[in-house]
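Shown here is one chain on its own, the form predicted alone, set out as structure tokens.
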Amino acid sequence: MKQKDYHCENGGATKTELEEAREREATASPASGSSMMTSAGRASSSNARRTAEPPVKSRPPFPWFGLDIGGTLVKLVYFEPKDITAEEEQEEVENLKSIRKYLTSNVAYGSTGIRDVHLELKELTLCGRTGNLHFIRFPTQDMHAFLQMVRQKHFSSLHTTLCATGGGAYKFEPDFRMMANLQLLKLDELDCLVRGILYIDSVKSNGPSECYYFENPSDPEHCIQKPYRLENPYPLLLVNIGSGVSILAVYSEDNYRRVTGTSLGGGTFLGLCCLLTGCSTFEEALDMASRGESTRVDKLVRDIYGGDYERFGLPGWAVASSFGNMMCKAKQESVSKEDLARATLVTITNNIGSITRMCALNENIERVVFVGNFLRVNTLSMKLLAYAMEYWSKGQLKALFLQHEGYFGAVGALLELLNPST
């Protein structure tokens, strides 16, 4: 994929100049939901991504963040400059040093915040600066604890506005203002998602592949993960699995649309598992699912026909009714919590796979990319999706996955802050 050149000019821009740029933009289009340096003039076509107007040519002061506030997780990306000069270090205020040290010296923040060290991108050049890009996440329910930390670190003395995307950018906007003295520049989450994916894939084009697929997904002994280059990627179907699911048809970098979605996503899986098994975390639910057997819970085609339904090509092992065996009292008493967790995972994943396949057929797209935090440490679902796409399409559809899964929206928000060229 061709790398887009993200650059900044007038690197000596001051905080005051950036604030003035924000004020000019807010006056011009107060409800635009654009970046702090880019107004959001939008095209009227429903099939094309709305195009940003020429950006203000300036480089924002450190620290550089992008924020994606989802329904279940908050994703934060942080650029740590590694090329700080002796003069810059001398002039650097203590608040900025404190924030950088806190974020980069820890891999855990409180009881729930995590820095995904294995995803860190080193020696990355952004806006003419060289540094490392860090990926941090924490549950959305802990937002108030995060805001208290932001206030304690006196973040508002360095920035007055944060670029943020996701539904939580709207929901928590008053809390940011009241608790941390910060404004949120709200960005469209699908715009940020696509922009983040294309950027991360481009900067990793010369290293380990960002994109991969599973070979032999139906054979546990021979199923292996293999790299895949997203060269000439268009068109592609982009399936974003978070708390819910959005499916986008992407025809070019500037031409994509949301085809459909479903409310049955990662939030559904975790919510049902909490109810059915008493678990409390996503990792716990996945661990239980890995030890369960869904066929004790689901009613299969062979349970109804005694074998395959040959007329319509339905194999006996296919699920005819998710949780269909649970109408029988005796079978309810024979299943374990692990079985229920596995059946819940299979139900949600199969539904996503089925809807995706129909969208691919309708859009005449053969390349399908799955992203989102539902897939984090969730190899079970990835292999299920890979097998379902390959089997039901008779090899026409290949399920592709990306290493940075749920962080692309936050990356897109960071790129808006850093003023990408168009």
The other form holds:
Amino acid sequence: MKQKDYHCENGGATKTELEEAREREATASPASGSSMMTSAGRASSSNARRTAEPPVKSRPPFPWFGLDIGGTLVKLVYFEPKDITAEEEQEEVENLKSIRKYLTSNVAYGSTGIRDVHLELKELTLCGRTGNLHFIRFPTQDMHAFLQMVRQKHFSSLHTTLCATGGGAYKFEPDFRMMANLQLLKLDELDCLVRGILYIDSVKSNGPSECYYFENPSDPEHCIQKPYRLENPYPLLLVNIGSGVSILAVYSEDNYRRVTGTSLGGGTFLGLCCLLTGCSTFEEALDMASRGESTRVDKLVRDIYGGDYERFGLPGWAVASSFGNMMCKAKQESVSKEDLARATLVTITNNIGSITRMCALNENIERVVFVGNFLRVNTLSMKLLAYAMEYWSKGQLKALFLQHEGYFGAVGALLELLNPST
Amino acid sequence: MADCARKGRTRDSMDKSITLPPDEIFRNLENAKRFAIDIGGSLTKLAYYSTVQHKVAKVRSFDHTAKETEGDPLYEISVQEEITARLHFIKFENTYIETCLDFIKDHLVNTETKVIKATGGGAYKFKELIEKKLRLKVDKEDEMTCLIKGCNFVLRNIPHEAFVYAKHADSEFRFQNTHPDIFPYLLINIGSGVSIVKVESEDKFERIGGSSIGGGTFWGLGALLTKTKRFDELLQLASRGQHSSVDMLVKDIYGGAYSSLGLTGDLIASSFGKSATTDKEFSKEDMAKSLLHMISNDIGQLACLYARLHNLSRVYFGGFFIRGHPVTMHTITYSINFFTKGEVQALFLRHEGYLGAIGAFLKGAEEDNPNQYSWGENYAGSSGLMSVSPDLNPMQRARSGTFDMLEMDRLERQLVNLPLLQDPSSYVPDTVDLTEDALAREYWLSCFEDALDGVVKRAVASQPDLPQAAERAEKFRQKYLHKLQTLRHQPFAYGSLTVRSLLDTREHCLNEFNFPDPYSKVKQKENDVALKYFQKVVMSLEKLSWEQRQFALVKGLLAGNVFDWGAKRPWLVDCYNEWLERLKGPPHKCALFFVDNSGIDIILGVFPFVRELLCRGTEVVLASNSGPALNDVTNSELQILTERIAAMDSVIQTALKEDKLTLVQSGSSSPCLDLSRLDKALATVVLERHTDLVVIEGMGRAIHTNYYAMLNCESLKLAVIKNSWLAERLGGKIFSVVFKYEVPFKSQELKQ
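Let's see the other form, the form predicted together with the partner chain, since the form predicted alone is already up.
Then the entire complex follows, led off by the chain already shown.
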């Protein structure tokens, strides 16, 4: 079970501010409350909470952060209150102000931290406060530099609780304590993920759509991104592609299960690309891939059979053997780094596609949502996945994507701070 | 995906310099026909059908209507030539293909052959060469169809074909019983890509899926990463590497396990996840290992997903990625265990490399209808599992090239299960698996080695008038000794090693050098002598009281009435009282009796016992070997003996006349007994006569095999243990008696 360091002082019979706010706005669909996003085991406590909500004054002090420390990237969401009264402004301690100013006035932090400005959610009402939600990321390998900064900014003086999820919440917990004098509230990453997705989708239901799909994925000329309304989304297969891949079957807001996972994920793409091409960043690898041609590296069905393998309904263009041409020395010499990057991307993406498709069949689910930072600025993979889902399922499966692809875990962690599920 | 890697590696020039011992490899070419060839990326598999002329011992009854003279033998033995069908499969490196084709052309006599069936990626590449050299038309067959046909054939005809691989167990190979129904199953063929095929019946199969991440990915990507060209070398690298320096493990992310999901710290979270950096060098070994895990896990996962979707539990793996490589068998097994939590076992095949060639051959031989026959693996002519494995025996590979052979004999009869087996799918004939029992293995291998001189002597003595008997016997000695040595190092070579397989291998080797029946003369003499005492024995039994007689009959079965073995009770295993009680009850409807030795045993032991059963009103079916093995009585000998006994004994005579006593052949030529491979006619008789008692006698049939066999009718298993080591193992001394009377649970209940 989840470790629980933080809790509101007492449990009253009122609704959370969040829910009140929602009701005021009258935007929330019945299925979209953030407090409901819990795993099956916690369903009862979640139900109990609806009738015994904490009082308004349980709202935690600023700053509000949610942290997701993955294998490759750390994702940080920060809620910047915009409705700060003059009184509050006066009371706001210097340290808090400086953190707020630092985060909101920059788009890059250090050499590797980046704020995804295009994802920022403006004028969001959260826990009765209105403000902007910022999305920031930096490589996990820079965790110690981050902790240095946290110490310099005297974060610990703010007496806030830092909600963190992802494996790093466990791995770096001692470092947080020792280097920054901070106690982490560790949260399960899949709980946070599911909770985050359903929340973001709900708050964006009247703005630009969070969820989208590709129309005509088989036709590059006419393949266009289209908004998709994720209302009544269950059952749904959720594929989270980070360094590795987790596949969850989500049957209702509080009933989900990790079906399987694969170690061939974003980390594999980048790791292999680094070894094969000497590149060093995800962006570089993707850029190369966009300029390469995988069919020189892969052996296709038509390379073997001269065309389609009709007996088994395999089209000639299908990949028979990823990297299959590289068994041959002469062909090795004729491919470019770009070709290799492209082949790596296609291999990893198609493999995730086929495992996903098999899971969808086994679980009897027709809707698949792909998330995770592997898909960031990676339209190539998204279109491939969209196409693979449609083609191999003969139109039965629909691949869906979300704008905030990699940040849902961090959002879920933030929600836990504001509205603990236990 | 199809095995397209096969085009991948061929050397630019053919190696013509090698000197083959081809007459030992391409055997029986004179009569060869129906050639088929499967050319892969590195190995060629050739198949053909041939007839083998070999000597068989025939017995023929003299005309006994003429007046008998003292000293005339009971019957005459003649060694005759017999022609039997044999399938030859040879596997060799593509390098040798031209040399091999030349050799075949030179030795091919049969000119009827016009076509050679071909499959595999290399079939296109070598088409012209084959057509030019052999002057045969190359007829291409679909690869997958051949593969499935071949797979069905080996699963049906070769016991212990499939095995589970357990790297860290005492015995790495755990052979599976042949399930009476081989369908449905899943075949995962890992060539350059992966094909997942669901096989539902002989003619119905479907490619239900596949993956492009296969052997070609390991090879291609591995070549790029490590600058290593050869597939074998890549595997070698992988077997020495540590993947944890390249892979991101769960503990690298979590600092430990992700326990709420049950993911251990050592689990790979992201393959190559640690190599996403430019400031570190990774060793070739580590990268190769990481790649191997990545691909094996991925294939295993997909296999499990397909197996679950189609609700299949038998999953066989094949293709060049697997073929004979302990490294990949281990990683695939690990992956399947992980993803199915042990519910599905990864199965591998001993003759996996031959499937395509066998299938192509079967396509070409459809008019001979090979599927209507049963076939048996010839241990003398087959190389056995991993005979050329580079991992296991690098020396051998360097010395003899990589010629690997499989020979299968067409059996005269179609073989089926004994219908009385309680659970055919779990029936294991052999009592001790020497593959797993190292102590027993050591004992029996030495035992057979020590006995070899005697066998050689006996073989020579059996053919005083035939040419080169001594030379042939010496060749036999060499061959069998070599087999024993191989088995010492690779006990898994022919499936589970058992006393039965050791005995059968010896018989196959004897036949190979034209010693079809070394005991023929001994048997003849013993039968002759014993017959003279038959009436005396019967008369003395008649004089005994009923109870005394029953005991004497059992003693006779145990020791042919001659020695005093087993006189003292209680025996080592003693169910005699229960048996006696049973005899006081109603007679059995029909008893099936698996007989053992010639001479005293059959004539003075079995026949009086049978006579008593007949008198009680029980019909009797006597099952004897179809072919010779040691001094066991064969069906043709037993027919003559029965005639002779009938002439002396009215009970037997009447029973024969009224069809109450029937002789059938077992379909076997082994001193042991496999109740799952018996003559179909025997099975029919057993059912027709409502057999309710099975008697199995002798060490080979009742101790080495079938000691634990569960039947759904009453059974007697009896033997004198004539081997002190075995007796001690069973807790007794030499000449201990086993008298096991078993009643299946159900009929016991009914009685109460």
